[in-house]
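A lone chain, given as structure tokens: the form predicted on its own.
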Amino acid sequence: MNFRDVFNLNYIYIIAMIKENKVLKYDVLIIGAGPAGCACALELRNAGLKVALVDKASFPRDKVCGDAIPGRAIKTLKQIDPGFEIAFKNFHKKYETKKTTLYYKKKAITFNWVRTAYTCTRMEFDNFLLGLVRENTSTDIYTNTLPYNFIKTDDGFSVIIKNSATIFNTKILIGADGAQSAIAKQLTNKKLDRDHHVGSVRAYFSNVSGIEDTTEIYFDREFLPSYLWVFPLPGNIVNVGFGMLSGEIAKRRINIKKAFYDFIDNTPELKLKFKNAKQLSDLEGFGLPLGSKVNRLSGANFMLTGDAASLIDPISGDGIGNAMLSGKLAAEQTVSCFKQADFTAVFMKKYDQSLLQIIGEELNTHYRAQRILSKMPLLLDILFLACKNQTLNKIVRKKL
């Protein structure tokens, strides 16, 4: 069966569905109401376009994550509207962190941050962002709505909803549907690449001692360049997680949940801090598609953002900042498409170029550092020694 046959079958299928179902038409359809999708909707608030934001979950909902809110996320909120940054700073369900301590071989380095950083559970942060969309835009929001088929049409996409009589028609489709993006799989044939993907686990604990306003990172030579994190949250709760390259997990047949608990038991500083700790949640797994490999980000009438576009930093594991940036840039490209009446793959490439111009070199540099560290762990010893020098400490602090 050739492409024309497939297209004709899809067209016949859509006509049949339209006769039986309710069709909702939008200029822009954003799939996924996480940081990328909400940033996109917020940036489009004054564009004069009919926008819908669709998510499979009902909010508030949990999202397994490290819960660190990076500076780029707050900067992007401010760029969209300074009032949104102020709203987040007034949001009480977050925790202000002022420094990060790295641990390795019973040595510690502390970085005092120039800019204020935060932690906030994804349940609260994503719900906060969706609240901004509700309060500040005319976006139609559909939660508990699962799109599962994305059919290319002459003037955009028809999106079929599971267990629903509703079809969405849209001129531009924004994929913000996360690491397991159905849009990326269907439209770009995206597949798991274990060398550019991290398998992680995370749980919440209470009564972990000595954390205060500090995020903590622990290294172990056996797992480099991976690490275990301990991030404080409001209410004497911490987010504790561990991740490794999926390729290493498979090659070494590592049970990552067992490795998580072994890491704590075999690290003196952690064992002491967790002496009276209580685990509050199950140890849950999640995947991190790294931005260490250039993936297809767009095509005719569609763009991918956030984890759907594989934009997670290979060193820090941060995905929220790049997700929100990509959502904002996708919105800007959307406005350009409507102004120029051009929705072709060639014109949509301007989104790819804008995004990679900002974060491309950063992702490449961090990927190279990740690979070097995995092959030459002695460099971590040198880094710890060098960062005792206050001048070098300041340089590293600005780069991280």
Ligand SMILES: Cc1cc2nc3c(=O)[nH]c(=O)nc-3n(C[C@H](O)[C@H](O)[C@H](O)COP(=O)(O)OP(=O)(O)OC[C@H]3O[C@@H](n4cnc5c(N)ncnc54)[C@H](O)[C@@H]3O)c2cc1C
Second form
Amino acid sequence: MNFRDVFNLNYIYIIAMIKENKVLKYDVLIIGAGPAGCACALELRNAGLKVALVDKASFPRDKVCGDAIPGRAIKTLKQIDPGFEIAFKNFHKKYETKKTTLYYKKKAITFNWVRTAYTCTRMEFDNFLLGLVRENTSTDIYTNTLPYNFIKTDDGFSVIIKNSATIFNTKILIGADGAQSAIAKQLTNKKLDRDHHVGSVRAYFSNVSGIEDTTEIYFDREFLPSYLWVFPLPGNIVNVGFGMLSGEIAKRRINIKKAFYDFIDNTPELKLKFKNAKQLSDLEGFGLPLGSKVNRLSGANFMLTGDAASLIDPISGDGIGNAMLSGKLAAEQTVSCFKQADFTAVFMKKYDQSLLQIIGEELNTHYRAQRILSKMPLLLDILFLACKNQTLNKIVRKKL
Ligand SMILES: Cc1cc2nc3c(=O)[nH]c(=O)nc-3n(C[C@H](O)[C@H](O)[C@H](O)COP(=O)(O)OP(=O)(O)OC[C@H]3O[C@@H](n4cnc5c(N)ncnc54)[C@H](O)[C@@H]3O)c2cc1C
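Show the form predicted in complex with the named molecule, please, the one above being the form predicted on its own.
Okay, now the whole complex, with that chain kicking things off.
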């Protein structure tokens, strides 16, 4: 603790005494009830620890996303408990997709997936996950609660809540508070790095023709390796979005909202499909912190998970799977900390290691692919050409 923290803490406790504040004590405090935070709470369900899950939003709540649920998210649910995977398979608000079609320069390649893939609005998916936490764990859930100050103490953290008399004391703090993580900013001094961050926009549409059970990706030479996605959802609704590296947006002074509508207008296949489309929501912007460089993931008494730790795939933009995996691994590390009575930064590093062991190489490879594609867009032409040839087509599909 430095002088400022000691001063803050004493000040807070004096004010707490005057106001007769409530101090709640937990073994584990998870901030953020998205996929990372919920996976963490689920994995801790039998650990015998006192756990709280805190979110600033009221649920169900939306989260700007493409709504494609990656295989790793389902796999992680299954690893936590096979019953949770079954619950998701029985969840009727998701949508099953069987194919992905890539479009580029009026050509299309379709991939039929061996396993069924899923889309689900984040409003529904995240509420489903929080429902699992409610039904299967003894976690104390605090929604509509905004923690904003995380003060290191000798025994963990004191967490101060905005407009509330409550103070949370915890031995372990899990940062699962998303792309603009206050915890990552305060505890690791994290700053936005435009070369490893995507700026994106998304809106929902109805009456887009010819989508059915296919997720669609549209490339445009001008924006490579970025793409526009059209993902089907239940009820004849589609999720449409577009994102670019924030560094490129700034360098080329691109108006991303305008680029989104221009993309649809200038792509003949899209123009046709959107002829009778109705936009159902505002075009909303949000950032994707990419896992294309290694960030600090932990320290004494704390770990960062999901977007707070910047774990999004630099090629696909998938982040839900890595968020859930990191939440699960942070829970496993938490259990080890209590078993060994070791909460030091050195011991916490085991979490960084186990996470990077599983996803480090994959993130690295995808980052290299992203860089190569942005420098040599001709490669995409070659890929589409190769897919016209039967033998090469088989090789390319196997490699993808
Ligand atoms: C446009 C776009 C499209 C995307 N498409 C896909 C896709 O199709 N598939 C995919 O896998 N990934 C996609 N992603 C990435 C994905 O959305 C994230 O990786 C994923 O949501 C990360 O989960 P998380 O739990 O770490 O954070 P989040 O889902 O952001 O959850 C964080 C939670 O913390 C809460 N919170 C934030 N700050 C605080 C605070 N101070 N105190 C308390 N609570 C707080 C929030 O209310 C929220 O509930 C996309 C992202 C964007 C922006």
